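Next up: a single chain in structure tokens, the form predicted alone.
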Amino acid sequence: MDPREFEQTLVLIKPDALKNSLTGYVLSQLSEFHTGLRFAGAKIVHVSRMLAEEHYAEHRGKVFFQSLLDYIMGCSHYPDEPWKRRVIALVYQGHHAIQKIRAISGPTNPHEARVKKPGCIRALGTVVPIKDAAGTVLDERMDNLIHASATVADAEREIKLWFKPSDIPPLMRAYPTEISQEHYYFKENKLLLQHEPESVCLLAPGNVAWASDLAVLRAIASGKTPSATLQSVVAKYLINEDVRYY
């Protein structure tokens, strides 16, 4: 098979799109009829703080970081209705998947999108000022309806953050997987190799995981420096799990 068939990209339909009933519109714009791409994975996610922080890790420490977290977690659009807070996470696959989805999405800034590419998805978004307690505008947040991976490297990192291998059909997995030979548990932000009360099992022998995830867990377990954070591995295994583990 042509290896280009396996190019994948992550798409997130964000809380503002869901609140404004734009889900159907977004999906129709990204349909196979328009893009020639196929679904490889789809899930409805209640976004934990850990997942949000890892997704926006490059912005950690910036003035708008907390606002980004509140946005993707649904707190900004559903402050009093936590049961409505969710994101639709999708993996699209096919020739030029990243480029095609980015083109249909449009520029990151909705104001710019309306000027440069009217009719694109993000042209329906808005820009929200970020203010301090005194009401002074510090920055702004782009409520732009949709996230789309920017590069091949970003797509791999983001897909592995939001999806386990078991969320994607075996013949549509674009990245190496491996079968775990060990138990791995998580408790109070620490990795455990044996069960303790209130710990959650991340992987058990026989479970299929991304090979890169197992490499991180093995490095941490052996006291070596991992190639990624423990949280970047754990976040996906806690998606839609009991909130006490977040």
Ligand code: GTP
Second form
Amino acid sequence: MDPREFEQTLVLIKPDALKNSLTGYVLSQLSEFHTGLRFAGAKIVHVSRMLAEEHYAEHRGKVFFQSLLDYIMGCSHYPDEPWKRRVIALVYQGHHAIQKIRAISGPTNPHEARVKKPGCIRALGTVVPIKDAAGTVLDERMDNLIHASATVADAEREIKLWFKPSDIPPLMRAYPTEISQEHYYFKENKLLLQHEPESVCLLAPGNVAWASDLAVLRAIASGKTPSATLQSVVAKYLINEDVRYY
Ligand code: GTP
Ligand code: MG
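Which structure goes with the form predicted in complex with the ligand, now that we have seen the form predicted alone?
Now the complete complex, all chains and molecules, led by this one.
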């Protein structure tokens, strides 16, 4: 089997696409018939602040960061209907998966997308001004309907951020996995090795996990410097869990 057949990419159908009933259109554009790519994972996600911050970590500190979080968390499109706040997270697999979906998505800015690549998905997006309390325009928010991983390294980080191995059929998993030998719990932003009231169990002995996540958890548990943040591991275990994690 050609290893390039296994290239994977993360796609998010963002809240503006859901609100405007463009889900079917996006799925159709990305269908196996058009792209030759296959689904490897799919879930409806109520996006927590932790997950949003980790997903867009590279933009932390920028003027538009807060509006980007509000957008991906669904707060911008469903301010009064929190139960409607969600995205559809998908993993696609196949030859040149990353490049193919980026090409169909088009440029980040919908205005630019319409000019440079009419017909691409983001050509159907909008750009919304971000104003302060006095109404002065500070920046703009790009409501561009879809996220698609940009590079092989981004795809790996993002797929592992949104999906557990058990969300993906065993023969479609692209990254090394390992079976946990320990219990890991999470409470008040801390990792615990034993259960305490109000803690959530992330992993139990026998559960399959991304090997890189277990390395981070082990490093934190033994007081070493981890290669990634605890939140980047924990966020996916809290997806669609109890509302107190949002
Ligand atoms: P994604 O697929 O959503 O990751 O978009 P992208 O890869 O085309 O762009 P990038 O990862 O650089 O930015 C992520 C998101 O941040 C974009 O979808 C935009 O909504 C927003 N963004 C990025 N750059 C800017 C910017 O310069 N100004 C504003 N207002 N928003 C930006
Ligand atoms: Mg990006």
